[in-house]
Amino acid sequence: MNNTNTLTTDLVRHDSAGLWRLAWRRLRQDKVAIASLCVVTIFAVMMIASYMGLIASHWNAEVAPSYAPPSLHAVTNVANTKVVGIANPQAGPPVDISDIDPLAPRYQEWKERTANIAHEQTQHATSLILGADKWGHDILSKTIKGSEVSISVGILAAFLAVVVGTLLGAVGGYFGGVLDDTLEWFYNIFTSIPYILLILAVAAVFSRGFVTIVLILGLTSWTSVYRLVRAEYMKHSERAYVRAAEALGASHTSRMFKHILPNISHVMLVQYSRYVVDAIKAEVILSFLGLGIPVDMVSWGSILAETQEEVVIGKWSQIIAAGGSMAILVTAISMLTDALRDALDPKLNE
């Protein structure tokens, strides 16, 4: 009996694997999907490199004067450079002026400190492709660092939402009865509240932080995947392969997660990619309103919040950098999601 049960599981996995191979074949034929995948990959690599400190590690260093224009040459923050003095070789030997100026012994210390500051500024000198903000920070590095936070929030919050929605949907759709009615009641409560108002209300209650915003977005965004997974489990639980597994003695857990789950994984993947977009946009909104990340971090939302004053005085670099990056990534993920949905559609794969 164990051998027969194993054979049934292998057949289910083989069918699921065949679906993925066929979907990938269809996806490769879609040039728009491949271009979108390349864009998403570039952003993912950029985020990982920023997290590892390979790029944008000095995003908060003052590398240029305030609102420095874009430049391809290395720029140093000369606005903060202090001029100590110029030595005159014809002035003769130095004169001890300690009796006249009590601060004279401190001059050498200040000179060395100024030299260290100049050295650090030289180390941080960079080409300002997009210019500098009002603090003298490189806008390009700042935008890259902001992508690390915004994309990470989107990935983690979407993963949490899909996990919660899948578990609740699987339990309700598979077992049905009172348990399903209770989960449906809980689902109706969440969906009766507008999504943006829900996350704003929850975010206003809890303290700001990266983990907090991930939990807020993840635990308030599970409803759509719950509804779809519940419907899929109700449908698949009556299929012949699940009944065969039941007859062979497979447990409820085995039937739910070893037999049914691989056959609905394409639904979860499409919902996950859609949730990433929604979570990124939600994080930007929360940070823009001051309810997202703390002040010692930077994201696309916090960058856009700074641009409110800059646009008035004609400084467009930050809003173009952060807004353009978000628009490109969100559009690429959305188009890739549409392509995945078409490629994984069983009706189109027949």
Second form
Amino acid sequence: MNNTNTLTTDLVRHDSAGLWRLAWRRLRQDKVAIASLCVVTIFAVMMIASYMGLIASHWNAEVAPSYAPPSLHAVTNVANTKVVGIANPQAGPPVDISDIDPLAPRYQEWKERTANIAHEQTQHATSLILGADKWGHDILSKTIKGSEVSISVGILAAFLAVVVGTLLGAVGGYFGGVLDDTLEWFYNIFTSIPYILLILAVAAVFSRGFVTIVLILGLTSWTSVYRLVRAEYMKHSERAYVRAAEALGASHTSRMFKHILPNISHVMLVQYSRYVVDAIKAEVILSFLGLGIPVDMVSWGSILAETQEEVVIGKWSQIIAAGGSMAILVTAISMLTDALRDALDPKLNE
Amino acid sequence: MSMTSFIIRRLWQMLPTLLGVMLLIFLLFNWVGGDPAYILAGKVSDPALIASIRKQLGIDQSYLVQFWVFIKQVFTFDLGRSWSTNELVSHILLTRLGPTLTLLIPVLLLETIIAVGCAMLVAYVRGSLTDRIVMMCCTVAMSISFLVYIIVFQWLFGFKLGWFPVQGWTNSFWVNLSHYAPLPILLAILVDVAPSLRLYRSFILDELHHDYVRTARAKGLTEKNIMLKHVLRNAAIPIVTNVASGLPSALVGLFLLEFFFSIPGLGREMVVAVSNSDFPVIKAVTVYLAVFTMVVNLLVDLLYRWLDPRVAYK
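With the form predicted on its own in hand, show me what the form predicted together with the partner chain looks like.
After this comes the whole thing, all chains and molecules, with the earlier chain placed first.
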């Protein structure tokens, strides 16, 4: 009798919608949120495809003349590029002097080479939706390739920041005492240095590189998630369900990460999505200043660094491509963040 | 607790934080940053030259001694000379502050006035289509990179229309303010208004839930009256503290503008120092801005208690 009773209550509990399912139900009603989610998904798919080399793998190939305008017609580009080389390679010298001409043995080779050049140029010319940059790279591929670095820096740096912030916040808020005081000291140190200054100072010490920039952005921005998580842990560690877990013999680690963590994961998610936006913006600025990724990689920031001189001479393709894609992605993530916050915590909206 | 004891206690609490900041910077530049002698000597590393540079910089001594020297340097405002220009670091800090303030003060004043004004209007029509459109525009405006704004507006107003000089700076304060500063100021306001507007709107909306608003409505005051006389005054508390506590980061926050417009300010100095690995300058800017941040935080706390006497000195 008793057994069946617990069984039924268990079943009922499993059937009731949890926080996440309720949030998803609310989120689905929000048209803006769904649209933003679609945009974010598209960018994510694009990034993964680019990472796997399915698209934009030849972003640094010279496919057009310098600053080729955007066009869908490959023909015009071919006409432009074919001029390269000798006008009529068959002609040779006007009289036959091959027996005394020291260059005679090489004519054949040059002819072949010329043909090759023309051939390659013909192959390169393709339709360029966004035109080409200074070096004749396709801007569309370049922007897609750039998204790879910018987005993955955003995702990874934000992840690192949330992990560090959550761990420290959980330890500080849960245990309190000297441990908490030490972590608060840490927090005070990191927050007394203005964020931008901290990033620049750390960037000055480390060499350029993808991993470095993720570490810099991740390790300098954990403070706000630490604050939030610490406050939540202080609140939750006194609650009845945690006491019950303690009574059942759950260890500290188990109580902290199995029992409390799921209950505050929505705070982490919203903060994570905010961090992604911040990290993407910061990466763009660092790469622009030449403190981010190395020169052989491309990101939206390094593209924007090229545009300063291009805009002056009337070449707008790159700034529109890189600035535009960043604006679209960041807008989508920001709107999704707002919608997520409202969906996860409906009380906030009133 | 009285105000004096509050201040003393807060100053006392600042010491460990300051020590921590100095330790962090010291570790970053004297330990993680590698041997600065190699940076200074360049690619060719002659052992004798390296040894002499190490001796000159005092890094041949133990870390403990070096840290003690660094602390003394910070407190005596003597951080040596810049590695790239050989200019005294203290001189760099003092001379770069002027141009930054020339930009920063007008930016803060105008931006706050505009943002508060717009936030009041938007909060007044809260929930309406206008409100939602303005909020949407803010989100979009915040998503565009600052770099794009600078590049486009520098081109538009500097090159195309020629209303302002593209870049430059002089020694005369008035020429700077009337001639070279307006475009950077305009840009800074343009970029800063959107996030401030969103924040201030939420501050104002928070106030609207309070009882005194209901009382004011009950006694028949017009909505306009309530907003201007009651809500604004109360919302001013978080707004003012927000502006004040943003001051330290604003000092270097204009670094992109200073960089693009060749304004010899603190932010540009920092960026230049970072790209030249000019450690003394970076160390100095970071330490003193951290001190400034701590002082500002204390002042903000005092300001907050002065504006809102309900908050006790705890």
